[in-house]
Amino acid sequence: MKILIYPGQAEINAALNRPSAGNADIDTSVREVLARVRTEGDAALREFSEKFDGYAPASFKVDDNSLQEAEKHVPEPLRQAMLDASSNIRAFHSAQLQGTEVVNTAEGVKCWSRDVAIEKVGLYVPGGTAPLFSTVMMLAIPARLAGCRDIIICTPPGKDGKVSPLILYAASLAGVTTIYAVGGAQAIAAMAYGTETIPRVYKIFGPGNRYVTRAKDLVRLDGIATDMPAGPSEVLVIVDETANPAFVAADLLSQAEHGADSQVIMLTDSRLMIDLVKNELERQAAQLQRNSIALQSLENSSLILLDTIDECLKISNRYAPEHLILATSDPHLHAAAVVNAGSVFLGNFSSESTGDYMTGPNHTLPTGGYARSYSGLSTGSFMKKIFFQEVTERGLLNIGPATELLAGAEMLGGHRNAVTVRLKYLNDEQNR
C-alpha cells in the first residue's frame, strides 16, 4: 500500500486514479458479447457461459424445486440474520414511498405527479468468487415495494451449474422466483435484448465487475435504462487521532477483499495513525481468507497524510467515494461538509459492513467518481413519475395570454394557436 506524507497535487492525483480507469481494452470483448447475444440468443449465452463461467446449463431458468429446497441449505442462525436484514431494508425503503400531492400553480390550474412502477426490471447479482445474497435483498426488496410487475434475477452459477442456495433463499424472502443462472456481460445482453428464454426488461439494476459495468454502459446507447455505474468497490476513510487503528484497517480490508480492482484510501491529519494503521493492515490481512485478493487491491490503494481534516474532506469530495467513513472526533460536523459520496458512515462503530447488510440503506452505490452526480439505489429508482395537469376554463383565461406570448416569441405558431383557438371559443361563449 502506498504511503504519502504531505504529498503534492500530482501525487494526490495519481493516488486517486481508479485502477479500472481507462480500460478501453474490454470494449472489444463486451461489444462482441452484446452483439452475438442480441442476434443469436440462447446459443450465444451457452457459448459465453461455458467460456466465462465454466458451465453451460441446458436451461438457464432455475427450477421451482431448487428454489423450494434452498431454505433447507441455509443454517437457522443465518436464516434469522437474513430475515432481520430484510426487515431493516424493507423498513428504510418503505419510508421512501410518498403520496400524491396536488399543487395549484395558478388560479384554475391544478398539477400533480404520480409514481408508477417500472413494469419489467432485471436484477444482476454478482456470483463469481462470493455469493452476494445481500445484493439480492438490496435490489429485490425495493423493486417489490415499488410494485414492479415482472422482476427477474440473473446471477452466474458455480462450476457445478447451480446457483448458491443463499442467493435463492434471499430471492424467496424478497418475493422473486424468476431466476436465471447466467452472469457477466452476456447476462446484461440477455436482459437488454431478450433471448428465447430470458425476457427483455425495461431497466437493469445491480453491480458487477468492469465487464458488467461496461455492458450496462453500452446497452444504454441502445435505449435500455440502467441504474448507475456501479463497478469495482471502493472506500475512503477519514481519520484523526481519536480513531481506532484496528477498526480503520478492518474497514479498509473489508473493501479490499471484494476484488483485485477494488480501491481503498485513508486520509488523515495524524502521522501516528499512518504507522498504526499500516501495522494493523499487515496483521489483519494475513488472517483473511481472501488474503491474495485483498493484497492485490492494496497495491491500488494509499494511506495519505494531510495537514488538516478540512483538507481531507476536500480531497474526499473530489474523489467522490462509493463509501465514506468518518472516523473523527466530531463526525456529524464533518458530515455537513460532505457533498459527494454514495453512503456515509459516522463514527468509530459505523462499519461499512453494517451498511452492506443490516442498517437498511441500499448498498448498491455509484462508484468511479459517479457519486458526484448519481445517488445510491432507492425505492424511487424502480419507479417513474408521470405528470398530470388540469386547466379549467378560468385557468386558461388566466394563463392563456402569457402562453401565447411565450410560444410566439419562440416562433412556434402551432403552439400559440392551440391556446388561441380555445381562448377564442371561451370569448365567443361569453359574448353569446
The other form holds:
2 protein chains.
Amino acid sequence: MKILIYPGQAEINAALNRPSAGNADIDTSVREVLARVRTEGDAALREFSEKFDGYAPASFKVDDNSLQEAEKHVPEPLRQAMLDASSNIRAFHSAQLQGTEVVNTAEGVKCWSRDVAIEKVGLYVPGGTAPLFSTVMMLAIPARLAGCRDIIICTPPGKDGKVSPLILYAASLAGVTTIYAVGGAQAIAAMAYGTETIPRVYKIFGPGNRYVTRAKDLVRLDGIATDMPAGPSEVLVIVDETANPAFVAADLLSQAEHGADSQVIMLTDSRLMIDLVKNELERQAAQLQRNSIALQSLENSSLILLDTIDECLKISNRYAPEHLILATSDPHLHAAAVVNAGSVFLGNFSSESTGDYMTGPNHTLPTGGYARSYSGLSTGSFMKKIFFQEVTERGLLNIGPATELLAGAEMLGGHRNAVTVRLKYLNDEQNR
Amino acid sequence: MKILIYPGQAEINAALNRPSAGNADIDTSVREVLARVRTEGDAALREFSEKFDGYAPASFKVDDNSLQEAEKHVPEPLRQAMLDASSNIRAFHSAQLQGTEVVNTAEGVKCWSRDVAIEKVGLYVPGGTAPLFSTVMMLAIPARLAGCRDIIICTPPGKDGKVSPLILYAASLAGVTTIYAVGGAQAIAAMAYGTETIPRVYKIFGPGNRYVTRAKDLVRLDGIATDMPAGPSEVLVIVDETANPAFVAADLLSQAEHGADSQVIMLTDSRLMIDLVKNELERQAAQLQRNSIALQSLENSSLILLDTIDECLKISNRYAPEHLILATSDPHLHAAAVVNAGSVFLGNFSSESTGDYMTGPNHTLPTGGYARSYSGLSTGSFMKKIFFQEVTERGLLNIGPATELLAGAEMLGGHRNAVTVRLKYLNDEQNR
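Show the form predicted in complex with another copy of the chain, please, the one above being the form predicted on its own.
The complete assembly is shown below, putting the previous chain first.
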C-alpha cells in the first residue's frame, strides 16, 4: 500500500496505473481453442475441458434431475437470502423496461422504437474456489425480464464433475434450465460457434479469467456480440473527515480480496484519515481468510491525500473506477459530479458488497477504465432497439421533396427515385 | 436477380447468403497502419494519407474560416432541406433522452441510474464520390443531444485537399466545429490512440469502407468502444398483392445502388408481384445514374415467392435485415411480428430513402445480420449508464444480514466483513 501526501500529477498517474498483464502470452492458446472448437465441436470441447479443467463430463448438459434436486441442497437461511436478493435485482431491472413512445416528426410521419429481446443469449459463470451464484442471478434475471427466448449457462464443473447446487438453484430461481458443465475459452467458443451439443448464441455475457475474457474479445471479431470488455475488479473510495475508517478499510479489503491484480484506491482531503485507515487495514487484513491475495493486491494500491474533495472527484473521473464509494458528508452533492464510474455507493452505510448481492443494480460493471464509455449491465443489454416509421401520403408530400434534394446532393439517384415515383403517383391520382 | 418460386429451405438459405469478402487480404495492411500511427503519430498519418488518399493537408484540422464560409456554398433549397432533416432527427433523438427513476428495492435502500454523456467521441464520415453530409447529421446531432463534451469528426478530403462545404455546414448545424481532413484506417487509428494533432477519444462512430470497418474492429481489442460492426447495406421488402410494383422496384434499386456487395431481397405471397416487380426493376434500372453498381448488386439478390406473409416474416426474422419494408395491406400487424431488423418501414409510402434523410430515426443501423443482437444508433449510444445506490442505517439492517450470508457462501470473507463491521457499529450504538 502506497501512501501519497499531496502528490504531483506524475505521482498520481503512476499510482493510478492499473496492473495490466497484456494478452501476448495467452493469445496463441486462446486462438487455437477457438479455432478447434469451431471446426471440431464437442470433441475439441471435451479435449480442452480435460486438459484445462481436469474433467469432461459424459454429457455437458446438466440433467433435469440435478436441477430439481438443487433446492434441497441449499440451507434454509441462505435460500431465503437468495430469494431476497432475486427480488431486489428483479425490482431494479424491471424498472429498466421501457415503453414505446411515438414521435410525429412531421405531419403524416410517425416514428417509434421498440426494445425487443435478443433471441439467443449465453451466460458465462466462472468456476474457481467458490460457486458464484450471484453472477447467475445478475445475468439470468435481466435476461428473463428482457424476454430472451433461449438462455443458456456455461459454467465449469468442480473436480467431481458436478456443478454446485447453489449455481443450479440460482439458475432455476431465475427460470433458466439449460446449463452446460463446461468452462474456459472453450465454453466461449462453443456459445459463439455452436457445437453438436451447445447451441450458438447471438450475445455472450459474464465475467471470467483472462482466457475467457480474451476469448470474448476475439469472438467479437466474428460478429458475436458480448457484454463488455473486462479486467480485474477495483474500487475507489472518496473519504472526508466524517467517514468511519473501519468501514473504509473493510471496503478496500473487500475488493482487494478479489485477486492479486485487483486495485483499490482511497482519495481523501483528511490527513488524519490516511493514518486511521492505514491502521485499520493492517488490523483487518490479518483477520481475512483471503489474506494473502488481499496483501498482494494492496501492493498495487494507494491512499492519497489531496487538497479538496473536488480534486478527489476530478481524479476519480479520470480513473473511471468500476466501483466508487462516496464516504463524505454530502454524498448526493458529490454524486452529481460523477461522470465516469460503473456503480456509485453513497454514504457510510452503502458498502460495496451490498451492491454485489442485495441492493438491486447489476454488479456486472465496466472495469479497467471502460466506465468512460461502457455501462454496467441492464435489462436493455439483453435487448436491441428496432426503429419503425410510417409515412402516409400526406407525410410523403411533406418530407418527400426534401428527401429528393438531399439524396440528389449525395448523388444517390436511386434513393431520390424511390420518392419521385411515389410523388408522381400521388400527383397523377390528384389529376385523375 | 434470382427468381425463386416456392423454394425449399436449402434454396432459401443459399439466396439469403450475404456476399462476404472476409478480411484476410486486408488485415496485415490495417494492422500496420494502426501500429505505425500509434507509435509515430502525425508523421505516419501524413504518410498514409498521401499513399492511400493521394493528399495530405499541411494541417489536418479544418480552419475556422472554411467552417464559417461553408454555409455560403450551400444552395438555398438544399440548405432548407438540411435544416428540416436536422429538425426531424433532433425531434426523434430528443425523445430518447431518459429521466432518472429512483427504485426503493427495500426500506432504506434507494437505487437509480443516470445516463451520462461519453466525454470524448470521434465521428468518422466516409469520403468517396459524394459528400455524405447525412452521416454527419446522423452522428453529430445525437452526440450533441447526449451532451458529449469533445466531439471530433474525421473525414477524408477531396482530391483538392478540401472537405466539402456540405459536410462542414452539416457539422456546424449540429454544433460540431472540430473537423480533421483525414480518412481511412489511419483516421481510426488517430482517434483511438491520439496523435500530436488529433486527440484520443473513448468511442468511435460511423460507417466506412472495409479498411475503416476492420480498423474499428481491431482498435476495439485495445479497449476503444465503437458503435457496431458493419457490412454492406441491404434491404428486405415484404410484399403482398396490394403493393405497388413500381415503388417496390424503386426501393430495391435504392439499396442496390449503394455498392456491388449490397444485397436486396423481396419476399412475397403473390405470384403476380414477382413478374411485375421484375419488369419494373429492368425498366427503372436502365434509367439510374449508378446503373452498373445496381446491376452488380442485383446479382446477389432475389425475388422469392412463399406461401404466406407469415412465412415471409419468419424468413425475414432469420435474415435480420438492416432495412425492412412492409408493403402489405396490414403493416402494423406485421410490424408486431418483427423481432430482428434494424429499421422498419410501414406501408406503401414509407420509402427506405425517407428514413436515410428525413423521418428522424437514425440511419446508422446493424447490417450483416447483426440486427439479431445490435441496435441502430440512438442518443443512448453516446452515453453510458452509471448506477447509484444509497443504503441508510435502516437499509443496512434490512439487507445486511442477507449480504453476509451470500458473501459467506461465495467464500468472500472481506465482502462479508464490510457489512459485519457496520452492523456491529450499529449494534454498539444501540446499546450505548
